[in-house]
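In the form predicted alone, a lone chain appears below as structure tokens.
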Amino acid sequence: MVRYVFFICMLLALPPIAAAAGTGRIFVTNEGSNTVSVIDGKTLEVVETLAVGTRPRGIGLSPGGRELYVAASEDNAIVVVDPGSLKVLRAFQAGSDPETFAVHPNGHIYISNEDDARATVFDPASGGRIAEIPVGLEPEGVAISPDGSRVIVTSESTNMLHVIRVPEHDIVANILVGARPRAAVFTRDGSLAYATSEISGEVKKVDMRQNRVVAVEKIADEKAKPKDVLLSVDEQTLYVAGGRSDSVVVLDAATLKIRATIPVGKRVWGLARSRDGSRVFSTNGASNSVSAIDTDTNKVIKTITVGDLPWGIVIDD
């Protein structure tokens, strides 16, 4: 029976999450192999494969980075892993089609039912469902603010980033964006946040205080449809998985001019960073590697083969 939490009032106020020693690996999922390929942060070495369920694809940690979530897509659950054992612990189920997912500073996960037109919000620890909230169709990327009062759900075919407010989970803002978005990220105080158009290349800068674009950059290569997106240490600094182009791009944040263009593997997907910023890794779908790359020079450091169709990253620094 799905457990219904009613005290979601609450849920701001919760006290910090002590947080593990991290392991310093790094975790893919490889949604053709039903595999997540567990590489160490030192030597960039695969060190581990393990069987997650079926199309595994989103992937996070907790907030203490005690347990590490994977997204079964086809399975519709989340895996619980324990990321130093690297034993499974439980899965429960997160409905249609959970493909991805952010956690919150509170421990819970906000994921995207694709099939259903819904973000649905989980408590790992017990599996019950606490909020559901209806969005657009065909939801994708999910990014939660900082300071946890605000998620955007990115929807595929209604071409809409949905903000919703948290504790009350319902939706503020409904912005209007290029066709396709996939991906977002907030930055640390909140007042901005940067999303992908897959379809129409291009890179959008949102003012998120009026929830409206205030800028928008179209990825010069036109085989580029930018999948994920993330920020540097500094802020400074916009990196984009560029798909189809086999290539990460550099973004000045500020002004979302191209920097830098970094050729990587194919069909490049997803992104992560290591907690100093000195690398940031790219999983590249279609040929089954991971590229690490130096963040000082943009320069690929190293192509590490992992499982078939890498999607999903996630370092445990």
Second form
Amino acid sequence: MVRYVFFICMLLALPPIAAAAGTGRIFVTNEGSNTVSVIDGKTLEVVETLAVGTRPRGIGLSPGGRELYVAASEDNAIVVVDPGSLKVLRAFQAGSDPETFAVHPNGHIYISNEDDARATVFDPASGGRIAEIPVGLEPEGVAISPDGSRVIVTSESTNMLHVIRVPEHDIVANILVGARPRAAVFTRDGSLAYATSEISGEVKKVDMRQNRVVAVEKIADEKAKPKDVLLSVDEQTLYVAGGRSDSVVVLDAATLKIRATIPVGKRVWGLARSRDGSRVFSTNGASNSVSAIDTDTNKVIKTITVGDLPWGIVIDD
Amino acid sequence: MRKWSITTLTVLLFCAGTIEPCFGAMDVKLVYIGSEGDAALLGARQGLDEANLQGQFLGQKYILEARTAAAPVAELHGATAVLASLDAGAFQALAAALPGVPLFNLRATDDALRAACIANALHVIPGDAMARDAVAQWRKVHPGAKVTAGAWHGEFIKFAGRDLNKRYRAATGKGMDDHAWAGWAAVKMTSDSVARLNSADPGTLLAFLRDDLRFDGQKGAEMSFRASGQLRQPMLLVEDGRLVGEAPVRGVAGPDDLDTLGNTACR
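For the form predicted together with its partner chain instead of the form predicted alone, what are the coordinates?
Complete assembly follows, chain above in first position.
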């Protein structure tokens, strides 16, 4: 009986999540033109361009996909957009210079405040600040473990991964890494994380149970200044935005060796993966474009012109 | 002299007030030698703030003392590293008096100091040959341009230059110049190295800085020291006071080919 009731509850809980199958749209922040480009996920054409505040950078979706969040860095705000109607729903103040953020499974937003050497936690429903955590200088990347128990904030000018415990919101470890750590991603079970360092050109694998780096690999492409990082669905493959190398670098997640280098546009900053894993998209900051990559062939299937200095990207699928 | 006493006293009071973090796991003493009004000292203080921000996570506390060029060498005892804003002659004499101690050059641009390949010298400020080569590369693309080349510029925004300029201006009310950048970079690379070594021993630090440093000087390239003791770094090009570009100049050399700029050989 208990199991039956539980099952019913599960079913009742399902519709909103199922509805979150999403609009199929791809959203891209254009730091230079103060807009968000809306791309149709099927036709890969820009269907709309939204004005969303000044210097938009970080972008993300609520766990159910009903709300799109955009960090308007120079307005010190998070702008909330309806991904369906594309209407701006509201905005709230999010500390000084919000840059990147990640959305927790509980719906809260964890933001790196680049100017302020802080990470802040907001409830986007109320706009209320839940916590403020002092971290290193120029905090940048934010990654949240799938179970929500750990948050990594990278501080670019202090060269650390700060590991924050949730819900306590205290720092449990500071892991020194190569110069200018940019981004991190957790495996599904939360046991490992991968992080990039831009200036040292490295990718590292971190044991998140022991909070220590277990493998470091300098990306063999000398010009690579690695930025965003993401994992394939099967977690066997790592995709790294190569920055100045004008490519997306495909690595074996176990050995960190390069499997492929995919030329895209100039200054590759952001990455996003379709839910089914068939596509990876890159934002090419200095080419004002987004590249759509077929992950079976590791080839670009389309280059989409967007606004100036495209930065963040998220897929509502 | 009195001014510096006050500076030292402030540091001591701060330490006494927070005795645990200050005299906790590791104290790192840095000494600046030069004029008190020098931008290099302001930059070093900016670096000190940032070093202590990192140090709070690692149990490391940095102290910066300022001394004049006339100060006896005995006053430098116990320093993990020394930062000098001096002319070439005074720098070379100090280097000889401090064997095995990392000595940062924040001011003297003479190529002869690089060619001398002094074992404990760390020339953070670019040498004259680096500026000459940067200007020559720029003129290949922009013939006739009247540019000068330096280490830094208050309007530089790329590669988080914006962030450093903003922090410095907020702290000092001034734009960051070459000497301020050099002071900042010297402290920052020291704290970065001490953090990795977990040691404040001068000899250990010197070996690491000379051989293993991979430094982010907020100019987009990974910086390290040449055998001459000169820091490899991009140069910023300025025309009529305005920032116009960076060297290595694209189309002439690759952005990471830092040895195309004034790679003075050891004599």
